[in-house]
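As structure tokens, one chain now follows by itself in the form predicted on its own.
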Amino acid sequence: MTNPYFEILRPGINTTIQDSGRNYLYHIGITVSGAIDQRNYKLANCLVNNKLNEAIIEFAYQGPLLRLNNGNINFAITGDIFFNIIKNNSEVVEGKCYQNYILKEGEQIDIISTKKSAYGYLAISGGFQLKETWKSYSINTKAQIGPNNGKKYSVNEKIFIKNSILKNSKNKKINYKNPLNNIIRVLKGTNFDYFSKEAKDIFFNQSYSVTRMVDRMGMRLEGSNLENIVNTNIKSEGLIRGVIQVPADGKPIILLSDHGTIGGYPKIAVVISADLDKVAQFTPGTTIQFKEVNLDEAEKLFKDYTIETDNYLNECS
């Protein structure tokens, strides 16, 4: 007998397969990728009881419409997402986010869209069947690595589910909240001093605005151009997620989770690991602040977010 599976009536914007990512690749070229919003997406794994690694379907801004076919399962959704379950005899129940739901064969999940955040999660009880790359069910669609010939999703594809797994399949729900400001704190970059004092100034000082130049690999920003006063170009150098470069338009750049590995633009300023969730959920026209820490606040600061995260998961158990 098939195996349950999701039949796709519509794709998404950019839906694709992710998991905590591919590791000790960078020097053949290969980031690390995996779910954009780490935490979120280990939420969406613990709603359903699977490990908090397992693969799962991430999406941004318009998600997929999926029927499932050959079997019952059991699914979260987390993010901040307006979603639907069509029933079998046509009845729309709205979906809510961080509680568990059982689907049965022949209803569809309308993923509608994203509200005040970018990307959204779906996970499935048990996981989905699907090759491993490099030890990473990761889709990198800029390397065209991972499932689904390294691609986001298409209309009429099948996703195909593992044996789900119902029985114990008991209500969870979290109580999540969302950050509530946009203030993103940094470390100074390893080039913070090719820029003048003003450029400084203004980076601490002034707000930029996302623009729509914005995707899995990095985010574009719009507000006052930073002055270098060395040289903006450098001997390429490797790059890690959360780092802000700064081309010769002045104008900063966050790289997210597709990042290149090596790149040649001068970095005022790293993001902390605490922030790198919040920031990939910004969406354009969302006005962003920096603020400087020291590596002793940043590595508090993080633990403060992990000791977070574990309450929420423990929610969840």
Second form
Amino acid sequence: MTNPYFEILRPGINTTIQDSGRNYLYHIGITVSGAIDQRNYKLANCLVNNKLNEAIIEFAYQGPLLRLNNGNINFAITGDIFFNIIKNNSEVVEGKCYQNYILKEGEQIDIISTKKSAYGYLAISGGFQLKETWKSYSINTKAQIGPNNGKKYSVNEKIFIKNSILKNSKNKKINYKNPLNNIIRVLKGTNFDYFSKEAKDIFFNQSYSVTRMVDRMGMRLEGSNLENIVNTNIKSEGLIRGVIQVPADGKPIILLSDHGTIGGYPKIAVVISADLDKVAQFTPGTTIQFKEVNLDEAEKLFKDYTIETDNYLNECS
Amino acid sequence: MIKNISNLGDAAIYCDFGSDVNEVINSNVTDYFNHITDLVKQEKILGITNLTPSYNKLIISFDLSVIDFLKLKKIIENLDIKKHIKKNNQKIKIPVCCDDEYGLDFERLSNKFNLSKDEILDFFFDKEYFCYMTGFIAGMPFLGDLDKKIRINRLDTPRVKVPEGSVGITEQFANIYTFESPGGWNIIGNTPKKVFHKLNLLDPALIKPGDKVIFYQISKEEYLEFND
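Form predicted on its own already given; the form predicted in complex with its partner chain follows:
Full assembly next; the chain just shown is listed first.
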């Protein structure tokens, strides 16, 4: 007997499998990938009793329309998402994020759209039946690595689910609100002093808006140009998630989970670890403001972020 | 050796080996990279998630819930690095077809260098190249150094799509586009040899930092019949 599976009736804009990411491969040019909002990823798994690093479906803006075949499952959706459950008698039930649901054979999940954010997550109790590549299930569409030949999902494709006995698990809920403030805390980058005094002032005192040029690789910002007084190129060197580069045009770019591993633009700043989930969720047009913190503060803020995440995880387990 | 260690954000260490780009400095970077990679494999250092060597820098990413900048900096500063562990040092031969349909930028290059296409190719093929690093896209090698007579900047406007296998030059470096990708390098030919094997999980990148690369020219017939 075949496993239960999702049949993709509508793929959505950018539907992929993600997990905690792929490490130890930067040196050959393979980026980390992984769920772009790690907290929402973990919360989704927690809500369906999975290990926190189980692979799940990530979607952006418009999500997929999925029909379940060959069995019943328990699922949860996290993020700021508008979705419906379509029952076998065609009854449409509006879904709520941060709680688990039972989905029966033949029923559909219609992930209509994200609300004030870019990404959302769908976790299935027991997880998906997938093949690992370099210890991760993340799809990296740039290098075509991971499940589904490293491609985002298309219509009529299937995503198989591990055979697991559907436990009559009690209804789980987390009372979670996605952060709404638009202040991004950063540390000075290694090329901070390549920029003029005016540019430094602009960077920390004026706001920037998120352009339409945003994907899993990076986020281009629009705002006052940042004047470089040293050199608009550096010898190519390693990059990490959260780096804010400024190319010759003076407009900052924030690097996200699928960023190139090496680059030659000056680094004006780096987003602190505690704010990476928040940054990734900004949609085009959002106005953001950078705020400088020092390393001690950044480390303390990361501890707070971790404790807060753990508190939500405890709430649901 | 490392000239300066600083933090890159709150979860990475930035090791600066000096501002020049040459084989000596790059070998230092590679020695550190190999040594720390071994320690990570043997679980003698915990928390490191990635190491990115480049021409003259090494970036070490770590998991901030396991270790922090000051602790890891201390470990890195106290390492006893053995010099020139010649681990990787293969010589790899790469066939390149430079017919005009593959060498997209000869007109621009000839004008700029005031050299004929054949003269450019003589300078390009008459050399053994050193792999400084791989990256940007999976498995792309950054090779040097080009003869001074054929050094040129990137294209003013990068191509939206550079074909897979393209061999490009920029400044003192040559590279190979392991995937179709946007890019601004000057394209002089194309190799039928697969430089990145994603199905070879243990060793996907054919060319690794420290390796030597020898390019040799092939005809279009040889290109089309090439069997990897």
